[in-house]
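In the form predicted on its own, a lone chain appears below as structure tokens.
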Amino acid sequence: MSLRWKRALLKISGEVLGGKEGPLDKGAFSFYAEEIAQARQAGAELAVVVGGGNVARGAALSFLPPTAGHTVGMLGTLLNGLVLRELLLARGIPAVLMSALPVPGVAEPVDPWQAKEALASGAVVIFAAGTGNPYVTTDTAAIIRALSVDADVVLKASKVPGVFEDDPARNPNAKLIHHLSHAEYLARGLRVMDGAAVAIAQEHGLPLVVFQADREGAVLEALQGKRGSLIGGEP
């Protein structure tokens, strides 16, 4: 099975991890654990950054000072990372959880060198707690972690098929853009991925794929270059 990119960082938004069973939905987590397992079995080396929107969005906690609110959001990503790690381990997939806000006995501190060794040995590396700093999105954390482990691409798991020329929720005639440069994405002011994250990716020539992830086999198809919108790189 041919993979366009072998080592990838998968960014899973928190919003896709909630469901009927609450913020930590067993079905949603199990689905993505299976998707990761399938990609790994096909030969991919996968790192994962999880968002925390299913648990708490720091910016929405207006009753807290911003720094505290963002910290709550980062801790939400740690909960997601812990659940995902356990479901991968239960499937026989070696998995390591690293956190920018380390919790001894639960998650190791982020260590890019150790992470690269784990990826090369076949383990899935889950990065939690964003960058460990307030006011920084998990999209930006995904780019930084991808660069730190020499990933070939960042795959952003989304609820939409890719990047549209306009918001498809407001404009049903908006067309899907299959490929565009980082600069074009930023110039258009598109919002499916954080602009600061895209700017860092542009500076380092890191391609990004935004794809609809709630379909069986979607992660593997994204790795094969068969799904989603490509930002940067060669079409």
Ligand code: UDP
Second form
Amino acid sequence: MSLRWKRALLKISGEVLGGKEGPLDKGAFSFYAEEIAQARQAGAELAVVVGGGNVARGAALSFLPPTAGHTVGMLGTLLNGLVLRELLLARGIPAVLMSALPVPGVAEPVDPWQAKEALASGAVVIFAAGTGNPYVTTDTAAIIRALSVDADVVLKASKVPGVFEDDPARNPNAKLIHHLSHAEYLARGLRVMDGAAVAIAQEHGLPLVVFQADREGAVLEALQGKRGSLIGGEP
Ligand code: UDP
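Could the form predicted in complex with the named molecule be given as well, to go with the form predicted on its own?
Okay, now the whole complex, with that chain kicking things off.
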């Protein structure tokens, strides 16, 4: 089956990268490396933004000044990026790690032009350290990086199958919404994707898919338009 979108920005939340083994779960990272390999084989060009909630969230580090806490959070995403790059390289997949906070010798600086070249040549580009600025989230980074590399869509891998009318953790009767506009998403005050990020996507007409990567082939199915909830775009 053909891809609905060729160039995609895959946002992998930190919450799906941690596990019983600790914050950096071998099984979870290997799963995503395989998912990326499969999507690439099907012809997709994939950029990735890694979250960091499995390592640290700025807001939770209340014993630190907020700017310091958020910087710790951003550096946590760099750990995820490093691990993912290694697992992709181990599978023979060319992968570039770009960090919004400079760490020479470990990651390249973020460079949208180089990133686009790398994507066009078949490499996976991993963006770490969020936007490089405190007080925002990696969802916002995902939208900005997607726009910067001309991605057709943002695919957010989440713990839940998509966008629900209400928080499914609190309201088990909440219904899954298959398609909604950015404006509807924002008006409902939904939280599965950061509202600030959705507002930027809305301004630029960038479609978003929230989906659950709970089984093999999920990323490819999301790229084919067969999985998750679509925010914006044509149903
Ligand atoms: N963060 C930040 N600026 C950014 C992106 C992230 O300050 O541009 C910090 C923020 O403290 C956040 C943490 O990094 O809590 C981890 O990112 P996020 O919560 O978005 O990760 P996810 O929920 O996707 O795992």
